[in-house]
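Only one chain is included here, represented as structure tokens and corresponding to the form predicted alone.
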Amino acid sequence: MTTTTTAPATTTVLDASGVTMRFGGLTAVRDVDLTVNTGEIVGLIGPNGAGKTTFFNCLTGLYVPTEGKVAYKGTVLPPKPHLVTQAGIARTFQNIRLFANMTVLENVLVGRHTRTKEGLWSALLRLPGFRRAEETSRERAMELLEFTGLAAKADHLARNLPYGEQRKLEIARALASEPGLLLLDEPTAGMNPQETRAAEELIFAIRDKGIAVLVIEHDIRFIMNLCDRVAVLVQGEKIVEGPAEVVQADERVIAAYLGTPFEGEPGAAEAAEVEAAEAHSTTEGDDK
């Protein structure tokens, strides 16, 4: 008798198609396609100014793409960050954005807000439904702190955590929204080798929970060890995508990281203009 095993069905969690982002006459991201499937860890790498964070911002509703579309599990996402989070995509940032004067537990509870259903009056009147929801959120938050190794520091202020643990806390807060896709923007930036190894193990554990992961990182060794697939952006364009060993051997990737120009590559002056335009756009958004 022959036993046949069937591989679990793969679902496309993220489908970004033809994503282009312009700031005035400058193009920061140009016609980028990228998919992420269930059970995958996908890496996005490229030199400084390649458009990686701009692309992340397009995926999460911080920017409205000039062209293209972003879909989560087949549904095109609205360009509003809170609606993207509600749909099932969570992210961390290159620069840690914790509530420094709140406790570790309180920071994670903030991430639960998109999953609580109780309204204003229920909260003001402390109705039974609100109290039950509050207790459920607290239990879930503690589970996530246990998962990330921070449960013993639940009552500590976030600002008092070591740097590596602040990174873990940001991930725990993102997981509190119960995402199907987690976007990590340079999760090991500033970490020592021991902290980097712990971050790698945590990301594998997140994947094992059924959450797909898309990660930006400058640590090439980390990315190549971590990811099932890697995509490379150079000056806003995706030049190659595939398994780590294929990407590592691609001459265009080697040229981009060594600073050797290849045919059709935009110059450094154009890259600087794109960075300046993006910074100006962000500043204008903060002023409004």
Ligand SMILES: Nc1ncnc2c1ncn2[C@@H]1O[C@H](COP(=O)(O)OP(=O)(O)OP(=O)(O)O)[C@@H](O)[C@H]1O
Contents of the next structure:
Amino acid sequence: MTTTTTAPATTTVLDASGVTMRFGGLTAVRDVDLTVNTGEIVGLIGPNGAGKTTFFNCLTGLYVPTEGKVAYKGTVLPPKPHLVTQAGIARTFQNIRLFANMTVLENVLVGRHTRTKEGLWSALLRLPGFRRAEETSRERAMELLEFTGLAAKADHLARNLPYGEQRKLEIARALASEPGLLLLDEPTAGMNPQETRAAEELIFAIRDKGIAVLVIEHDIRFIMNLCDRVAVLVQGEKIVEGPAEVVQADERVIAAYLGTPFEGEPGAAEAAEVEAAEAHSTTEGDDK
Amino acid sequence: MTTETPMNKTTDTATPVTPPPTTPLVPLPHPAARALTVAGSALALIGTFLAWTWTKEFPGNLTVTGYPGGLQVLTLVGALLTLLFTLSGYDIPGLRWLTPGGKNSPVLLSALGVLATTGYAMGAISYELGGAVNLEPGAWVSGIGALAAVIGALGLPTDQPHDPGDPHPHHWVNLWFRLRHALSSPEPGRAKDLPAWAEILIITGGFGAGLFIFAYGIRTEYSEAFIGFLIIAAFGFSAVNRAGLLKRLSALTAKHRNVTLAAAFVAAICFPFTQSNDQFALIGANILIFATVALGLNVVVGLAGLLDLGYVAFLGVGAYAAALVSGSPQSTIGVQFPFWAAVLTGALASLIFGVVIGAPTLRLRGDYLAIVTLGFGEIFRITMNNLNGRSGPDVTNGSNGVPNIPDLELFGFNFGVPHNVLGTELTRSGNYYLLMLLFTAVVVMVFRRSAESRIGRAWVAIREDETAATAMGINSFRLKLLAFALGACLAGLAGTVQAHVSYSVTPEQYQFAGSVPPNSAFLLAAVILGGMGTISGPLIGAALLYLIPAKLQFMAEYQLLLFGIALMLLMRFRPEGLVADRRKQLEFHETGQLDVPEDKPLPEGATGVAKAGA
Ligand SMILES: Nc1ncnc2c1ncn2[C@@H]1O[C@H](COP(=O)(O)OP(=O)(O)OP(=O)(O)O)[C@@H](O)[C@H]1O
Ligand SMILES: [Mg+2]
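Could I see the form predicted together with the ligand next, after the form predicted alone?
Whole complex next, starting from this chain.
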């Protein structure tokens, strides 16, 4: 589990093939294939409403895909959220879905649900294993809170955390299920530049723990810094996939974000403008 | 000898801060207002020693001079409380501990309580005996004293500074807001640590006082006394709460949780020994049954967040199962199981019924679940009615139910006859009360232990956000079914005792809403009124909901109406219930400030669920 990016022995963690999701007449995700390998950070970008979150929901069993299958480390997953988590895929939510009225520590403890077995009898009779299991769970949860920098707030209610910390807590809670693949849905939405930097560091650290990461994000600079590979979803279809620089320069991607250039004429100029703006803002960010 | 530094002087004369306005409602100088309150409450107190009326026709015998009785005792207690709180405001050393939170709001509240009880007593005497001429001077002395105390208390500065915003244009609305403001108080600070034995002594004292008040309420023999009791108890309770004493006590109980449980248990054991009248002990036993079932429902509603409107059916299943195997001559089975086997039968039958009903319905969410469980609850009752040999096979004798359930006999102890224990007589209901208490203790244990475990956390997670919970690997259907089945099983347990206490089991005992608790609506109300997710909440809620209708039978016709009004008022002013767990309090009263836990290591097991519910 200590694979790094340079290690040659990469295996496929996630293999989604032909995933299609239709809502009535609307096809939110159309025939998408995607693989994620060990030690990788893969980005998933696309304009609003492209179907990114829907794709995540298909991967994690919250939606039953109309077609296609999702395999984790070679085994096809049933479309049941708890079984997907059990298998080793954990996720965060775009619109934060913490257990608002539980404490920070309790949230993480809930994340450990699949990795502990103590049932009702064990709890009622306080069987010998119970106390030990609770101890271990609590220790592991505290470790994760240290890791995400929330240890000092372990006893606060989740609802009272500031926004950035709520996102971190979602990540800590997801990590508590000891996943092999972490799905992050816009982890930096609503964060300021410093917090975004910290989130980058955190995601690198997660990768270094041997957990593959698939991340949805609108912040191109963030994706550029972070991802080994980027896939672009437009209107439910995956149009491009490749290294970040390649994807960023791809005409179809630019067209998807900015609209089709008028008669092909101003397109190049516009693209250059965007490039310049991106470069500018990158240096600006580095100044801070 | 140290030389005086000029620094000391300059620091003393810091820039004067204009104190925020704490203007009272009645413009009186502070010393005068306090003196008036003291004088008024003392007068009210003296008045209780005089005769209030001339005839014994008014219940409670208020004609004796020199010996307060009936409603006079209530005024006496209230006046004493007011006097103590007022004197505490003088910073008298031995009394300062009485008001760690608000100083003057408890005075106002208890003074209002005295005025209300005394006023009620005077009104009731005049009404029942036909005119105010029936009042003797004693009543007037107490009444005028109480009025003076209230006026004095209104002249005391408010505990919380005013919001210097615009006053409401309408005078009366403004006055109402100012009155409510005068009743608000600051939170008490953290108490300094006492030695453990002293803290435990305080907890014991608290529970002793609680038991005494509760037993007094049950023992009231006529409805006038009970109404007076309710008035003074409500005002006194709020006053003690405003003074910050309840916060202090709950901080202690949270610290010594096992001691608290033990103290509560011991206090509950003492109860039947305070009741020589079987009628009152029966009320106690029925309250315990009701409260235990409410606590079971709290697993389903409070922890897992499943709205179950047919819960009383599980009590019914347990009771019917126990009745059928009780050896009653009218039982269609005609076997007599030993009690332990009957208990297992009842619990198991309820459990199976719970799983059978839960398996199809728990796939529904929210309102749908509520409606379906409501339906199943009624189906149970109707089925029991129809299994009478005519509409269906004869299992339950239809609407006649299973009567003549014999009394229990355990280890040679016959529950049906009075026993003499330690010099006091324990009546039949007292016996059953103690048996039921054992079951209550089991249910409290089950609730507490399951709430503070992986399973309990999963339930709360499902309640908070079912989708997120499943994404965290929780098999929500299985866990909801577990909560439902556990809840059913606990109700079934209580049912097995209920069958024996009430001699007979009939379908009409298990309705959705009726005038006699337990029924599904009252059970849910007990949980919500008491405080969801806590242990003490449903117990207190059930006690109130049972006691009030039982004591005020002349209002039986309006009972559901009053019940509805009370629920609405409660939801408006205290949506988290009487006993709030920490979460709920934060959920319903946005204070705008972050919840900063105290900087101390939490006691072991503190990540459980029923934190505030001791
Ligand atoms: N449960 C649903 N029922 C019907 N339509 C849905 C459902 N969920 C998503 N959609 C539709 O699918 C499309 C894709 O939505 P999705 O949330 O996946 O977009 P997204 O790429 O995550 O966008 P954003 O960047 O704004 O988060 C949208 O048109 C949305 O309205
Ligand atoms: Mg999205």
